[in-house]
Structures are given as structure tokens and as C-alpha cells.
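One chain comes next, on its own, written out as C-alpha cells in the form predicted on its own.
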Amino acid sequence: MADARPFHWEFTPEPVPREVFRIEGGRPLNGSVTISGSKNAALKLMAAATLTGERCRFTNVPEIEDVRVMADTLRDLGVVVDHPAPNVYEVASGDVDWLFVPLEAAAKMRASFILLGPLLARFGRVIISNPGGDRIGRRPVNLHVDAMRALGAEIEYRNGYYFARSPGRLRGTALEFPFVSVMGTENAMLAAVLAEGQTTIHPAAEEPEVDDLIAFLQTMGAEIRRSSPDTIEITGRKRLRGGEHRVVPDRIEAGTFVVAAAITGGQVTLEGAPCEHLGAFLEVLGRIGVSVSCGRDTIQVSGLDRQHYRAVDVTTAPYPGLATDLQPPTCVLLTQATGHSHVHETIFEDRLEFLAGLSRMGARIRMHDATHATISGISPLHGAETEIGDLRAGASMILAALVAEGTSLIHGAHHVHRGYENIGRKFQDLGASITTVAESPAPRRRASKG
């Protein structure tokens, strides 16, 4: 695979600024909070902008670290990425002269691998690193690679990099995935919209963020539609145009603030919240006994009856089931429900590891194996010093600290900044006592894997 520059890359990771959340618990949260745009949608939309040389404009983009990493990754490729106003990004991919996504990007953010499909489809070649991301279990990308090969790509794996090329236009085909994969579905979509002929994807992920990407691709002129809940049909086009799109609200952030109100005994209104995207989660909360009411674009939550919360059994599943990203905050809520709740994580085999941090705060938790746990409540939580290792566990440990008696120090705040816009300030505006301080350089014992 020839390129204007020789392939040589030495990666020395930059030190990540270490911060600590300091939280005084026991305060009910009250007021209103505006839900930001979806992290998972915004990253894929920015990748989709590389399918055309025309300018694409995105609004309601969350101001988070992962978006900044994606913007920098695109700039390194030669893409023009402007940030003219808060929550607004403009992307123009007219001149992409360096079709190489390095280890640095992959180590910071697994979603960098979403660039495989669009760059391969439009430019016919790309070198892309094996991705990193949160440490919540195996997240293999072989499904993505197999999909590209089925579309006609030639891909080799050497020294931690995928060398992908297409001898001509990619060719449409019937893609049968062995299991539902959100990013696998999205990568296949982004490749197939420029492929020759027709492509079907089955089983296709049904998440709202996938439909948000479909809507933007249609704005760009792509022939793509969801013909049934788990099937997407695409007729490839030779070229696509630019467009403008508002990022869908973040349902995971919304669920986090729903639990925050419920667990602290407060009353909170979520503005710009995607109630229709939270069906399974809100059904679980209803069984627990949380009072939730949905407006056209608002969700009102009351935790005034929290002493009567009931234990329930929960199992994660692909959408429209209970999202794996909402399992950790749900577990925190279950520590305050009377009885024994059984939790089954079916998506990521290491996602329950964060429960060790909850146990240190006084939660009564029994691990049966890596994917099954029993949570017994009501468990009075107390402040503790702990460490988080991934994004969703981090937000959930904040929730636990908000209801705990005393002071909590939560190390690893940078994980949370990857996916939540101004989370500290939003909690402060609701009455929480939460500050972010620099971590002391002194060595300390690791408290939790997160």
C-alpha cells in the first residue's frame, strides 16, 4: 500500500492529567438539568463526514474529551475540523493526505476504529491501529474487519495495525453478523453507502444512535433505510454531499441524572431528554418504585418515596433492552432498594468489576461469577476513597458518593470527562457538593479496578 509518506510511527503516551472528585454526600438534588448531545452518536457522525469532500456541520455536539480526540485524529489525517461555537463542529474532508490512524488515537478512544469503513470506502485504503478504550472486557473488531472483507476489501494485520485496501469500489453484499454489534453495524453502513450495488445488514443494531447516523446519511444523499427492526438496506452511491445535523440527546447521561434524583431523594427535571429512548430503563425504575413522568422533551423524576424502593432483577440486552451502559447506575440505585436484586450483565464480561468500589462504600454485594451479582439493600453507604477505571463506572461511583454519608474521594476523574459534559458543574447546579482537585503525586494503594 503506497503512500506519500513512509510508514513509521513511534508512540510515546502523554501523561494523562490525574484529577480527583471530592464529594460530600447526603444532599438531595433539586432543580433542572439540560441533557447534552450523545457521545456515541457524535463520534460516528464526525466519522461519516469523511465520506464527502463537502462541509458537514453538527450542532448539539457534547464538549467532551472523546469528541476532542476524534477532532484531533481527523485533523491529523488532513481533514479540516472547525469548532466555531460551543457544541458546534464543522468538518470538511476535501483533502485527506495521510490515511493513517495511529496507536495514539486508538489508545485514547476505541471509537477511532469507526474510521475504517468510511476512509476505506472513499479513498480505497487506510492503515488503522487496533483500538483501545475502556477496560470492560473483550471488544473484538474482527467482526468489523470481516464485514470489510465481505465488501471486497483486502486487509492484513501486522504489528498492531490493520492495512486495508480496496482494488476498486467496494461491492455490496448481504452481511450476516454472528451477533448484534453497534459499532460493527455503523462501520458496515459507512462503508456500504459508497459501495457498488446493494447491501443488507442483519442483525443490525437498533440503538437510537444508529438511527441518528442513518438520518444524517440520508441528508448526505445516501440510499439507506431500516427495512425492519433488525435489518438495514443500502444501495451504494458514487458520491455523497455535505449536510447539517443536530446530534440526538444522550440517553446514557439522561439515565445517570434520573438515578441521581431518585437515589438522593430529590426532584429533578431533565430538559431535552430522550424519554422514548429509555423504555427498558424506565420500566426497571417503575418496578423499583421511582416516580418518573415524561413530557415531550422532558423527564421529571422524584425520589421523595425512596424509602419504599423495591429490589428487582435486571438483565442487560441490546436495544431495546436495558443498555449495558445504564447497568452501573442501576446497580447503585439497587443498593437503596429493600430486598435482594439479581444483576446479569450479558454484553461486557468485566463490567461488574466496579461493584468492588461500591462494596468499599458499604454496599452488600455478592459476586456469583464475572457476569452475575446479587445486591442486597437497603445498604447505608459511607464515604470512601476509591478509583475508577472506565467511563460508566466513574459516573456511577459519583452517584454512590452523592448518597453516601461523609466525604468520598474518587480518583480517575479523567475517565468521566471522556463522556460527560461539565458533569461536576451540572451536579453543583442541582445542589451537590462536588469539586475536582488535582491528584497528589504521592503513591497510594489502588482501591478498585473500576
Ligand code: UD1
The other form holds:
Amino acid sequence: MADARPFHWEFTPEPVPREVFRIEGGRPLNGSVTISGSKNAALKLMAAATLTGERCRFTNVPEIEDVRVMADTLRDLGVVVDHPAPNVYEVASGDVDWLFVPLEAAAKMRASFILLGPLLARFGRVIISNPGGDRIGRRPVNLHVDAMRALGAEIEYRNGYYFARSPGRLRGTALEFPFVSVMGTENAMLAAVLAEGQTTIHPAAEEPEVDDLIAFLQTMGAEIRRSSPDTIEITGRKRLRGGEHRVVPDRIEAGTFVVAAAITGGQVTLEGAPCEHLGAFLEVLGRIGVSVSCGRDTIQVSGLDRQHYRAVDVTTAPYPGLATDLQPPTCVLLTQATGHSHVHETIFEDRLEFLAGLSRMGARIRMHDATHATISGISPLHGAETEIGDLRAGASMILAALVAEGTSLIHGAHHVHRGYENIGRKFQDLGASITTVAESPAPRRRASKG
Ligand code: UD1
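Could I see the form predicted together with the ligand next, after the form predicted on its own?
Everything in the complex follows now, all chains and molecules, and the chain you saw is the first one.
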């Protein structure tokens, strides 16, 4: 490993440009919108490209902040990342000379931890920041680390960093996870494809983005397949080759626009939308009474019946269950359904915190504990000034503002730009009144945790 560069244990975060969404609510959205490539797939595909020295080309990559962070993180390692056209990225990892993923990257984006598996497997060592530094509480990475150790890696944890090395090639093994983890599954896959011998991963995450990664790894020459819905079998190869891949559409972005049409009483066609990946979510919308019809790669949504929406009970679950990332938009929709809806969040303990912001916009919400809430509707929403603290909560506050009467100012737009391509423009094209303005220094209240 080159040692000419300084080794930073601490860092001062770069100031993020502060922007505010200004939204005049109450307009129905109409028209069509094209769904972008999936954030959660694109980031893992870019990481997979470090498994080979050959060039990998990705199309339909969303133009979002998290992709830019991943590209910069790879460049800092010495990887060549080109961006020859909009939505196209090329990654060539011939000369990786700096096997260090710093806190700067991890603090901006937790998904940088996906580089542990591929860098360790190909280069035999990596030093990688714990996402969030020493804050191991809420979103731990113990499953990733345990999986690497089971594959033969030696890993020490010091000063917020994992020091991982593998004396020879990693060795395939039977990996039994205590519960399903999306990135845990993916990190294990990205290590095992270059390990010696066979690996099985069980229970493996069943998310479509995991299948997209499997498809690209197969293109690279990896021997990897699902032998049952929750089992992945891998026979490691010594070398993998480059390849080209089109990123699967973003089912979470699609779900967000489905709710936007339903809640504003509009009629919207989603182009390039992955109906088959939205089964549990569309089933919930059907129970609420939203009219949705699926074409080959389109989804048509009509919110014309919105005064008849009915309350439903929802529980999040790993795929194929209702995605935790679609729970916040679903909650916004439920404020406009008649009756009492019970919501149970089972994946992340802090994912209902954003409901405090919805309450300030007039929603009637009772929190039973951190993961159970009751939403009572129909609640007319009104505009408010609020601040968002994370990506999915942010998109959901926009949805609430679109249906609210009056003006909303939503601070913290950069959280939404992490994962949604051109969200303001896409909503404008559907007839929404939404602009992004520079932050004013006025005091404000938070809608969710930072
Ligand atoms: C991924 C998605 C995220 C989505 C989530 C669940 C990416 C970049 N992010 O996150 O958008 O909301 O799946 O669908 O793909 N856990 C541990 N130890 C670990 C790993 C996870 O305890 O080592 C816990 C988590 O705290 C959580 C649960 O396992 O309670 C599931 O998390 P996981 O599936 O790993 O989520 P991510 O892969 O981080």
C-alpha cells in the first residue's frame, strides 16, 4: 500500500450547500414521468467494478449525490471513473494503490462500507471507516464483518476503522446470517466471488437490487446463482472480467411518484417503472383504494377517487414484503384515508421519527412506541416550515407539502438530492409548484432526526 498520503483519523465535514424546497400545495399532478435507475443497485455495481482490472460500463445510472460520492471515493483509491455521458459511468480499477476508505466517505454515505468485500477479496487488505465513525448504535455493520471473518479475513477494529486483511485468497464457506441484511448479503457476495471454493449465503436478501448485482457478477464471469429464493450459491473464481450493465429501475422512486399522483388526485403514467418489484406496495395501495394499472414497463395511477381512500394496517418487512423505504410515503398517503391506520416499522427503529413533521402539517398521528403509530384520516394538511433529516423522510415531506394547503418551506434539500434524480424538475413537469431556493438564516424546526 502506498504510504505517501497523510492518514486522517479525524476530519471536518465539508459544508453542504444548504437549500430549501418551496412548495405551493394543492395542485393535482398530471402527465408522465420517467423513473431513473436504482440508487441502491448503482452503488453496489460500482463497487463490484473494483473486482476486476478491466473496464466496466454502467448505463441508466441515476444522477444523484450518492453516486457522485461513490465515484469520488473510488477515484481517491486510484480507480479511474469516467462519466462520458449523462447516466453513464465507466469504472476501471487497474491501479488501486490506496486501500483506505476514509471517514470522509463513510460519513457522507453509509453505503461506502460495501467496498469492504470486493477490496479485501481482490487485494487482500483494506482499511475502512465504520460508517458514522464510532457511532455503532443504530445501523451496525457486525454482519458484514462477521461474514468476512467467516471467509477467512483477519479484522481488527481500532479508532473507528476496520483493519482487514486476508493472508491468502479468502476461503468459501457456509454463511448463516442471523437475519436478512441487504448490504450484508451484497458484501458477502462481492467477497465470495473471488474466494477459493464454494460459499452459500443464507438467509440471503431477496431485493431486486441484489438480483441486479448477481446479474452483473455473472456478466463478469462469476459463478453465482440463487438456488432458492433466500439462498445464494457461489463458486469463487480467480479472476473476473469487465462488462456492461444497465441499472435496474428505482422501485423506491417509482413508489414515491405513485403516492404523489394518488395523494394529489391526479393521473400520472410512470415510464420505465418496475411494476413487478412493487408487489407488496401496490397491494397496500389497492386496499387503500388507489387505482393502479401495470403495463409492460409502465404504471398508471389515478387519484381521482381520493375522497374514498380507506385506512389500512401496514407492516414493513424485507423483500418481498413492504419496503421500509416506502413506509414514509405510505404514511403520507394514509393521512388522506378515512379511518385509523396502524403502522408497524420492523426494519429501522428510527424510521417513524419523521411523523413528527407530518403532525406539524396537520396530520393526526399517535405514536405508541418508536416503531408503532396510528394515523387517523382524513386530515387536511396545511403548509409548514420544516427541516428534513434523511432521504426517505425528505421525499415524504415533499409529498405532504404537495397535498397541503398553502406554502411549505422544507429545509435540508441535499438529503433528497442524495437519492432522487432531478426531483424538483420531475415534479414541476407534472404540474407541481416546487422550487429550490438558497437557505435563509431564519430559525426553523426539525421534522426528523439529523
Ligand atoms: C439497505 C438499503 C436501504 C434499505 C435497507 C432495508 C442500500 C444502500 N440501502 O440498507 O435503503 O432501507 O436495505 O431494505 O442498499 N443490521 C445489523 N447488522 C448489520 C447490518 C444490518 O444489525 O451488520 C440491521 C439493521 O440495523 C437493520 C436490519 O439489519 O435493522 C436490516 O438492515 P440492512 O438490510 O442491512 O439494510 P442496509 O443494507 O444497510
